[in-house]
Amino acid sequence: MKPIQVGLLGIGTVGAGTFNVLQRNQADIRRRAGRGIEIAMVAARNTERARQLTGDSVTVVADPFEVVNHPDIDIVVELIGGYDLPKELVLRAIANGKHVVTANKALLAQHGNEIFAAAQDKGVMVAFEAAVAGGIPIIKALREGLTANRIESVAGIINGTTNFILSEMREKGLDFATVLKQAQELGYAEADPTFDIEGVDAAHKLTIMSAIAFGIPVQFDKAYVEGISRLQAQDIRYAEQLGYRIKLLGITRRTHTESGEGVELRVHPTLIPTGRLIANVEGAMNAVLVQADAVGATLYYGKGAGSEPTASAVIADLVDVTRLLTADPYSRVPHLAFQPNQMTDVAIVPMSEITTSYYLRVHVQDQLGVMADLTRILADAGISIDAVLQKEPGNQTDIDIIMLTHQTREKNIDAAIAKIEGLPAVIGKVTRIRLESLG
């Protein structure tokens, strides 16, 4: 049987890894897929470098539209990244009746609904395992492995750059700016790290997982996104003393509010009890915790980025598409796990209605009655205190008071913080970090 012909858009880190792993493991991949899978065309800005990587057996072009329009290409692999050009290329490939494999989480988080609808109409597949958590097969787990379950929540460390930074800050007591510079020197962080450190990359991935877990449209514009750039070393240290680790966590879960059923969709620094497995994920590793009704809790751990880990996911998608090429489109696994006509538009809950616990650090003048004022304000807002830590920063005139609260609505804690910051003895802003037990 003639090998499947693949067109590769982009041959950077992941593209080169995909080409190399496919070449190295060709025999096993053929045995699993039932036929060969060959990269026949590559589009690259640096065509000379691409030819050095691929040799003479692959056609190398500068114009990616030559690939998506070529009649002999069966599957287009999009590894360019970004929004506008990839969207145009993917939609053109779909219109031409070609299947698509992509690692582009930003593209799917922003335009996934349009892309999946176009693919459904044309009867082709869009596979995207590599878009979330690199080599961890979390998309397949959510779409297929847990299909018997009602998924209740997904919580993940899904950005290796931020997890590396937080791990280094905790282990070495360094400040954020120092560790960020180290991460850039080591290649863990980009020259412009904004998408990573401000939580946008994690929110892209979480948006995709949320849609699959709950059968809702992709809704990145409704996600709450908060990064780690304002975290201070003393908060990481205080959290440790209280029995917690701080991680940048993506959280999506079913919930109920005064308005009815909803879905939480949020990315922010989070205190997690040190006894939880996910709290002990260090360095640039990723982990995703899924809670479901039948199976309970399952944890998926591994490398969330890198050339060959991500290539592993790309090639797994190529094998899946190859196996299903001749299948009736209605017999294939739906893009977002649920049949397109069975998707529901459950509301994304605004942050003001989220219920969780909180870490509060208040820097105050060391004077009589301050603690009483703080507890009174919290009590008036219906917020009870779970733990208190008092620390002297090094002088005799002011102190840090750290409080952990029991669960309350975000709007309640916002109102209490506003009143606390108005107290004469309070210096500066209150530091607030959300806390999740993940039990």
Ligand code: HSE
Given for the second form:
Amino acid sequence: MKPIQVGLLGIGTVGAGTFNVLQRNQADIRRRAGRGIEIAMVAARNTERARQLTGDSVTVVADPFEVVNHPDIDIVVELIGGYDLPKELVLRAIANGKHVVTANKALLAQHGNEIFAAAQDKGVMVAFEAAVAGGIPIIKALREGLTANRIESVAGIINGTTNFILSEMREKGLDFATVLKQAQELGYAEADPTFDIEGVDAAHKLTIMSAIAFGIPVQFDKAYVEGISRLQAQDIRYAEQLGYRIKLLGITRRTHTESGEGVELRVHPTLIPTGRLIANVEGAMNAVLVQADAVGATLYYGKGAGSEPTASAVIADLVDVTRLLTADPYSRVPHLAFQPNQMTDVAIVPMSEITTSYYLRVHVQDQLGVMADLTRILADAGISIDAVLQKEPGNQTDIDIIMLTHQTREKNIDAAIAKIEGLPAVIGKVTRIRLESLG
Ligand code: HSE
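With the form predicted alone done, generate the form predicted together with this ligand in the same format.
To see the whole picture, the full complex is given below, headed by that same chain.
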């Protein structure tokens, strides 16, 4: 049988990895897929460099529309990144009846609903394992492996750059700016690291997982996104003394509010008990913890980025699409796990309605009664204290008081923090970091 003809849009780090792994493992991949998978065309900005990578057997072009419009191409692999051009290319490929594999989390988190609807209409597949947590097959797990379950929550360390920075800050006691600079010099962090450090990349990935876990549309615009750039080294240290590690966690879970059922969708620095496996995911590694009713907790760990780990996911999608090419479109696995007419519109809850525990650091003048004032404000708000730590930074006239609370709604802690900041002995703003026991 003629090999499946693949057109690659972009041959940077992931594209080159895809090309190399497909070549290296072609015999096993053919045995698994039932037919050969061949990169027939590549669109690249630097065609000279692309030709050096691919050799003469592949057609290299500068215009990506030549690939998506070419009649011989069966599957288009979009590895360009960004929003506008990839969206146009993916929609054109779909309109031309081609299947699509993409690693583009930003594209799917923003425009996934439109893209999946177009693919559904045209009876083609859009596969995106590489878009979330690189080489970890988390899309496959959520969409197929856990299909018997009612999924309760997904919590993940899904950005390697920030996890690397947090690990370095903790291990070396350095501040954020110093570690970021080092990470950029070592090539771990992008020259413009905004999407990574401000939590946007993690929120893109979380948005996609949330849709699959709960059968809801992708709703990136409703996600709460807070990165690590304001995190202080002292909070990492205090958390450690209290038995916690701070991670940038993406959390999505079913919840109940006064107005009914909802879904939490949030990315922010989070204290996790040091004893949890996921708290010990260090460096640039990723991990996703899924809680589901039948199976219980399952944890998926691996490389969330990099040339061949991400290529591993891209090629898994190529094999899936190849196997299902001739299947009746209605018998294929739905893009977002649930049949399109079975999606629900359970609302993403506003941050004020989420329920979690908190780490609070209050900088105060060391005066009689200040601790009593703090505990009274929390008690009046119905917030129960779990632990207290008092630290003297050195000059003895002002101190840090650190408190861990039990679970409460975010609006309750917001109100309590406003009152605490109004106390005459309190200096500056209260530092608040959310805490998840993940039990
Ligand atoms: N920049 C991402 C990370 C990898 O640091 O994990 C691609 O999503």
